[in-house]
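In the block that follows, a single chain appears as structure tokens, in the form predicted on its own.
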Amino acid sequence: MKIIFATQNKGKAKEVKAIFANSPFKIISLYGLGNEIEIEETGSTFQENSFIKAKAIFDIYKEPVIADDSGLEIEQLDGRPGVYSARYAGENCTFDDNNLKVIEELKKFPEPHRAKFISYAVFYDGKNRIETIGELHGQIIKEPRGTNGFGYDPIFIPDGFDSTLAELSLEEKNKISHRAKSFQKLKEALARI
């Protein structure tokens, strides 16, 4: 079954498409379809902007979608970025942006940092709507490390680890992160509809 992925992000769609290599799911990104769709995400929570991309890509092909909503939450920050963690430093931001930001905000604190990833993941064919969630919990760190991955991964150490997420390989990291967790669970669920 062909499944189109809800995303620009080149690196979730890596992720993604790793998750899903060895089942009968072939996932396509936009940029993929060379779509440059750019979908607002409006809702308040991460379970929300993963249904409003899910369902806007789905009226436009009528074809199945997963998409989900992700991101950081920091205690010390009171969940902050959270739904906000994409465009955190403000619109048109990068990722180096965010993290300097995050670790700007911290310094006030003590260590550690705890902190936690979640992904909202969501497929919508029309009529079955399916919804997983995943989290990976951890640290925040002074310094950005590693070059593997992205957005926060360079600055975020999960729990049992000494590398972040960034200096994991994209084997190691599909194995613990939050995005691996919520898709795992959501490929499981569409196995049997």
Second form
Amino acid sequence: MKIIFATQNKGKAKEVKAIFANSPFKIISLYGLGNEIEIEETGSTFQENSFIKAKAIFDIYKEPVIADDSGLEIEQLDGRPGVYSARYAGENCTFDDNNLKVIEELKKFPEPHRAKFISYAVFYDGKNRIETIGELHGQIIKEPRGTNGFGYDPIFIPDGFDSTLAELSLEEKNKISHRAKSFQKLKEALARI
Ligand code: ITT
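For comparison with the form predicted on its own, produce the structure of the form predicted in complex with inosine 5'-triphosphate.
Following is the full complex, with the preceding chain placed first.
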């Protein structure tokens, strides 16, 4: 089955394509379709926003779609950046801007800075709507390390590791990440419909 992944985030697309490799599902990214649409994420939860993205792309192509809304929740920041993770430092900000803002805000708190990544994944084909969740717990460090991955990966150390997510390979991140968990569950659920 051909499935469109409703994301403009190339890091996410790479990860999810690898999760669906060797499966009956062929994942096509918006990038692969030459579509640069920016979907407005008007929901206030990860769950609402993931479906908003999936539905917007389904309405255009009328083909099965998957989407992911994800983010980082830091305990000492009362769960921020949360649903605002992508644009935490403002419109058109870079991943580095977001990391610097988090580091700045954490300066007044003692270590460890406990945090978790969350991914809400969804499949929608106009009839079936399947939703799954994955989490990854760890802590934030104040010196970014590593160049792999994207987003907050250089400042996040998963529990049980000494490396940041940005120091792990794609394969290693895909064994433990919030997104790997949510999409693995989605893949298993899809095999049953
Ligand atoms: P799409 O909406 O087009 O999929 P996006 O990057 O805007 O791309 P989200 O709205 O789901 O995606 O925002 C997720 C943000 O949370 C992302 O931009 C990162 O800042 C952060 N994030 C999520 N998963 C992450 C991961 O695995 N590693 C690092 N940062 C992550």
